[in-house]
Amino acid sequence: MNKVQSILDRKNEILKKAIDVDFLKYKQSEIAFDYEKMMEETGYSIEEAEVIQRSVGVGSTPMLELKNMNRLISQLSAPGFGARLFLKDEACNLSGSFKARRAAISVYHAKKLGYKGVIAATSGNYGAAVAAMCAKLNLKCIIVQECFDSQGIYQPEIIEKARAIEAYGAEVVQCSVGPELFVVFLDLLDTTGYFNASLYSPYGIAGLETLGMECVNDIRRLTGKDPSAIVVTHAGGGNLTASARGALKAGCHCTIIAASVDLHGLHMASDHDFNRKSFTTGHTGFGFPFAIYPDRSDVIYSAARALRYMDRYVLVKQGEVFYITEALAKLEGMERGPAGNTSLAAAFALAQGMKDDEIIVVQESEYTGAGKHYNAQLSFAKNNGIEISMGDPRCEIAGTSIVLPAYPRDIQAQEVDLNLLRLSYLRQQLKMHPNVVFVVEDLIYLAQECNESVEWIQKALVELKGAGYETT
């Protein structure tokens, strides 16, 4: 047997090893496990987070409006409409960017339960906040990243980010694209014993709860009422499970709209497909398999479920996110990351269909550098062969073309069929359990996973197994 099998049937030992949760007392069934109780018992209550936070430099970020961004969509919008946005600037956290919450938290217990080191696999902006975090509490910290082809060519993104957790004094061990990442990172927590702070622990996602809260605090103490939406950009999951729980935790029932850059047509596992696209996460690569398909993640059980979350799901297109980013710089004075700003780009589109008395809160940013700006993204791009131009961005083609709104109303968001994503959701369930005659347990579980009725859920498993399927 060569190592690459040995350290992959060792999995589920290696990660119980590296984090502090026995994820198996959670199982219910052969499908479902409770989620609530595996949050409560393992994770921070969230006046607990915001201590440990504000005593490392991080949370409370500014909440601020976009006054210039606003009257240029009142401008664009049909009388009575055109919301407000309002950003919440991350970037101001320890390490640049809303990814420090999470750290903080991990980080912390990792202190507490005596390990000597950190590891974390990231394409970057999580990896500088672990690498900060680490360097407060005096942790080794070893950061994996997945960042060039077979051809040895770089993400200019991925690179900016290397040199800021090195910046911290952390160890980056890069991988090319594919299945050595997870093979490597398992490899290091093996031999290093050191703590496994995976971004979709009930550590990291009690950590990002404190955002979701801040939120919905900051528009009552700005405004005197709650935001009708906070637009989260998705990709694993985690920012938008964990914003919507503190959101829910502060009484707010404002509606949850994910939002990714639409790269349909590139593989991200694909050695071809790596350095054609121009975004490293919050992407449709990451955002509908994970939605999907939570538990594909670097613990048993992931604390990001975003599917239970999302009352909305939209896309944007490349070129859309990149002229959103310049458009901040340039009307607000804010130069931030191009990922960020991924719900700033959904949030401007939807504005201008909500009533100018509604409130949008755009729940993130990030700090931007040589790798992260989008220049540096549009030269490497075109260096790839992807064609830049101004236009209709409905015409892009991921991994072929980039094309820049040529007016602010061109920006669009275009809508995801969130029955869509649970039907799959299913079908991935009964792929995986294809023999399992569902019983209550998992029908009820099912039923929040997918943010829907036990008898949505009974209806579509009979439509997907067939006319003669019953449930118990």
Contents of the next structure:
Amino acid sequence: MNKVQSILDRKNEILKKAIDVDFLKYKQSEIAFDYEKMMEETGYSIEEAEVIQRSVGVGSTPMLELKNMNRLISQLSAPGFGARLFLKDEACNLSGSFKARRAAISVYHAKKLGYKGVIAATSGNYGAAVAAMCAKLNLKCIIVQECFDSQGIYQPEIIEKARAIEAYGAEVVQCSVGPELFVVFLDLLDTTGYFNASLYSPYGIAGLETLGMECVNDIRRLTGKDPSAIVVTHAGGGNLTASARGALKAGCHCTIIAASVDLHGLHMASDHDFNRKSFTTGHTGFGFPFAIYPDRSDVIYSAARALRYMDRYVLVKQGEVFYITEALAKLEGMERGPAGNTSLAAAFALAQGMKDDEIIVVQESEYTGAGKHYNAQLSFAKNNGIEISMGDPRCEIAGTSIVLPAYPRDIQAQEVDLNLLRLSYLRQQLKMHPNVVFVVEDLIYLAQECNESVEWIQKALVELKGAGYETT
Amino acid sequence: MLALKGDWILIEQIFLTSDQRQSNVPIDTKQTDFRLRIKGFLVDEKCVVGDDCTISTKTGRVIFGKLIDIMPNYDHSFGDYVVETVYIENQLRKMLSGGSNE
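Next, report the structure of the form predicted together with the partner chain; the form predicted on its own has already been given.
What follows is the whole complex; the chain from before opens it.
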């Protein structure tokens, strides 16, 4: 048996030891598990999460109205339209992003359970967040990153994240391109006995619910009303899931809009494509697969289940995010992003279609710096032969060109048909469980997963399985 | 280039050779080895770049690999001047001062 298979065969055993959640306790059938019970029993309450976060310098970030950008939105909108745009400046968290909220709870939990160290698999800001929390709580820390291609060329943004992780005293294991990173991660968990600070654990998601709640409470305090929409940069689904759950816990039923950078055409596991994208997260390469199949993660049942909470899903182009990143710096004096500005680009476009007495919230920003800065990314793209031009962003082809919008009115949010995503979700379930006979509990579960009715699920299953197929 | 015991160095391991890679990776990726790069302090008395050595990492793991850099630093930057973005500021300022929205 080869090395990969022998580690993968022990996946469940390794993960169970490394996260101390008996996921299978929540299993209801071959298809279904009790998501809410898992969150309730294994996560932290929002009040507990707040207390832990306050103790380590996380949360209570500023909510800022982007007044100059709002003047621009107003100019571009039809009379009576142009919602007010607010930005939650999550870059002000310790370690510079909203990921600190997740890390604060996961690392606190690891410490409470007596683990000596923590491991996380992430090429994103979460690595620095976990490393910073481990520094505070005196735990050892290893971050596993996908970082360089077969030519040894590093993605500049990921180099910066590695630098930050090392600055907080953690160890970085850098991988070349490929899904086998997961095997390295499992091997490290197994040989060190450290805690799995998964992005997808109930702890991480519980930690992030405070962000959704703060967004609602901030807007109520500043404007006396609820936001109409919260726009969330969507990748693995945790940001969206937790922000929506937090808003709901604040009693707010606003529209939850997911936004991703459109990287269609690039393969996320391709060595050739790895350095041809300018965004390392917040893109469709994660956003689609994790919406369709959330349990592709590093836990048995992911707590990040975006399709349950998504009211709309929109895509923006790389060039549009870069333009809005420059606009945020020049108009609002805020150098942030770029990946965190994905939702800002979408919100800028969406605000123009909303009434002028409505409020739209962008619920995160992230720190920028060498490597992460959009100028670094554009420069890197040019050096890799990507053509940079000004024009219609709809003409951008990921991996070939980046088209900066000729005018701000050219920034658009392209709608994704959620029904197609729901069908893909069901197709994935049928692929994994080809011989399953659905019982009522399964249909209820699938309806919750897809944020649809049981009737819709029944009809869709018949459509997918062919006429004559009985669902109960 | 010679590293001495205790020097901060970067090593590389081939975790999987190309023929050991998982079947579900794209063809271009499958043609390459899956490599790891890890930093640590040299445990051996000395080692030259390209030779195998043992390091002790920040978490105290003792691991083996090929020395590829001695006292590695960070030189990532804000990139070269990107002339294609210059118009954005001018355009936005003009719009906000009451000029055309084009």
